[in-house]
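A lone chain, given as structure tokens: the form predicted on its own.
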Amino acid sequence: MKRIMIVMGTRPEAVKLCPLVRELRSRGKHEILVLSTGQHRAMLDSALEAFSVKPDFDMDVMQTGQTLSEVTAKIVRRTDELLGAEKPDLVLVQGDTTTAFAAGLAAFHRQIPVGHVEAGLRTYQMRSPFPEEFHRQAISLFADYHFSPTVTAKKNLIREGKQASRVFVTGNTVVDALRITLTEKKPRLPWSFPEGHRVIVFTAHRRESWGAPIRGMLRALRRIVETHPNVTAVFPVHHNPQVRAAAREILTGVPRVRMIEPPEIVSFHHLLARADLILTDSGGIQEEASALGVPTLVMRYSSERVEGLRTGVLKLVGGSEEGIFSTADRLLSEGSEEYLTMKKPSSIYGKGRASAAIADVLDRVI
């Protein structure tokens, strides 16, 4: 039996690999060790709760005011520390965030094989995301297996030169995860809105976003629900500093604008199964809505989910507010025909088999 360290930070990674601790436990033949860094503090407990697992290991490495650097080599070097005593076989990473780069390359360091879930997403632009671009191209330089969602993000892995039977295609596990949460659990909060009303869900909160451009997203928000009498938007506000004193001051008061606490992750997925158009500059939102079939703007100058943008379901709107507001009043118009063709559930991304089909892979090569 070998031990399988794996490593989440944030509620997106949690999200995205609790299906895959839950389909690598129920097989019974490794030893699965779940590590939480601790990176998003709150968000990441509460969507491990949601999947019922529960850290072996917390690091709870978040303080106030620290610097990308400070947290890179916090999670290093603690991590580092972890892989000394525990010996794993393999440590598994998920996507880009300061968790996985930090904690893979500890893996890296003490020469444990890792492994990348959704690996050779790219938008080849190194600040944006930012920090997000360089920490995934890093991950796939010391990555020895890696689980690519898509085709298209298999073949970015071979072009760089990554050695074709190590890259292997799985589907994304946020695909299984809908399915947990939409089929096998409640929301805490029952959605209610207006009759008549059309949905928005609105989420901003990434680096590049911070400062003058979601003041401007903020401010496209802000006319598209005074323009549209018949619109409710919910927007659950983002923990950052930046983030929530820029909406309190753009959207407080206005009305049909909802500013909540940031959902648990079943209450979040059955709001955007509920919403009518998505606005956000979130990554995995940007699956989740292609899988639900959602129109969503994504309100950035470049996308690694190049698929959901060739099905057709995602359109990118650029950060804006003339840009967002503009595309968002068209779609919202009566009869779109535009909004019409966006509106269509997509598998591009899988139909809830990745967890399984990355376990068949570690079974045959761990």
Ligand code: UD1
Given for the second form:
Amino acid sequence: MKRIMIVMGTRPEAVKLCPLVRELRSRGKHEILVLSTGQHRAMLDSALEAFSVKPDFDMDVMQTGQTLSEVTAKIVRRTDELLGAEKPDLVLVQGDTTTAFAAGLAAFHRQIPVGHVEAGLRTYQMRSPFPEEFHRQAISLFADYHFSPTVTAKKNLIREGKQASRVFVTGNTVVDALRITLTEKKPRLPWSFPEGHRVIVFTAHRRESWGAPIRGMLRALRRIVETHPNVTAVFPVHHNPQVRAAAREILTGVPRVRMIEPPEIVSFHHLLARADLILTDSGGIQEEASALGVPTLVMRYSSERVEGLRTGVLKLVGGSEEGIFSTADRLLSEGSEEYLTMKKPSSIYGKGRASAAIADVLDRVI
Ligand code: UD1
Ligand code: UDP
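Having seen the form predicted on its own, please provide the structure of the form predicted together with the ligand.
Time for the whole complex; same chain goes first.
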């Protein structure tokens, strides 16, 4: 029996790692330790609670207004201490956050093998998304096992010189999460919308969008609902103070825009499944939309979710007010053919068995 430490700190990491925690614990072959860095607080806790995962350790690092370097330094130092005390045989990190990078780096320094879940996503533009593209590339440098969601992601890693025998195509665990939330769990929020209304789900939080870009996105949403009287928009406002201030300023009092606290993952997945159109700069939501087949405008200039762009369910519209508004306006027009061609569910990110595939690999390699 080996000791595996699974590290998470933000909402998307909890959503994507809880299914793996469940899978590994149900197999009972290894001792599973869950470390929360607490990079997020309310948003992380609500995702953990939805999957009934209770961290064994919580560093509680979140402070309002902290810089990237402060969070990185705190997580590296505290993870190092914990690794010294707990001595796991493997550390698993997910994705591209400060938590994943800093905890992975601490494990590397202690020469503990690192497994990277969702490995090989790339835009190859170091500041887009920022700082996530750097984190992904850096984690790939020190990770020992790379769990790629798709063949495209694996090819990126092979091109960068990784040994093929260390890169495993598993699907994305976010589809496992969707399977659990939509089939096993009941949403807390009873979503209801006026008869005949089309539902837009809007989210924005990326660091490179702070300031003028996010304000343009919010103005685009305002124009969309003002132009289409039979549209209701739901906007769960990310806890980041930068996002909150801009949202309050531009959308307060706008009819048919429901600005709400971020719902827990079960309710949020049920909302996505009901949505007619999604406007987002989120990474995870691009994958969920692809699985569900909900037409999605990606409010960014580049995306590492190239598979979803290829199938057509995602459209890259950039961050300008005009680009976002005009594309949404076109798609919402009566009988839009373009809209119908986007509305296709697909299994490009897997069929909800990624956690099992990762657990199978771990049984072989550690
Ligand atoms: C982080 C990740 C980003 C990921 C996003 C998911 C980094 C550098 N960024 O961005 O990759 O897409 O999470 O949502 O790792 N806050 C709260 N409560 C919460 C969460 C956040 O109050 O539950 C506020 C705090 O003031 C905090 C701030 O939001 O300081 C920013 O949080 P941080 O984790 O630094 O960055 P995010 O923008 O959330
Ligand atoms: N999510 C959620 N509630 C919300 C908004 C998002 O549970 O109000 C989930 C979403 O379904 C996805 C994850 O949070 O699984 C994505 O998180 P986020 O967009 O914050 O980060 P990213 O994926 O861009 O790193």
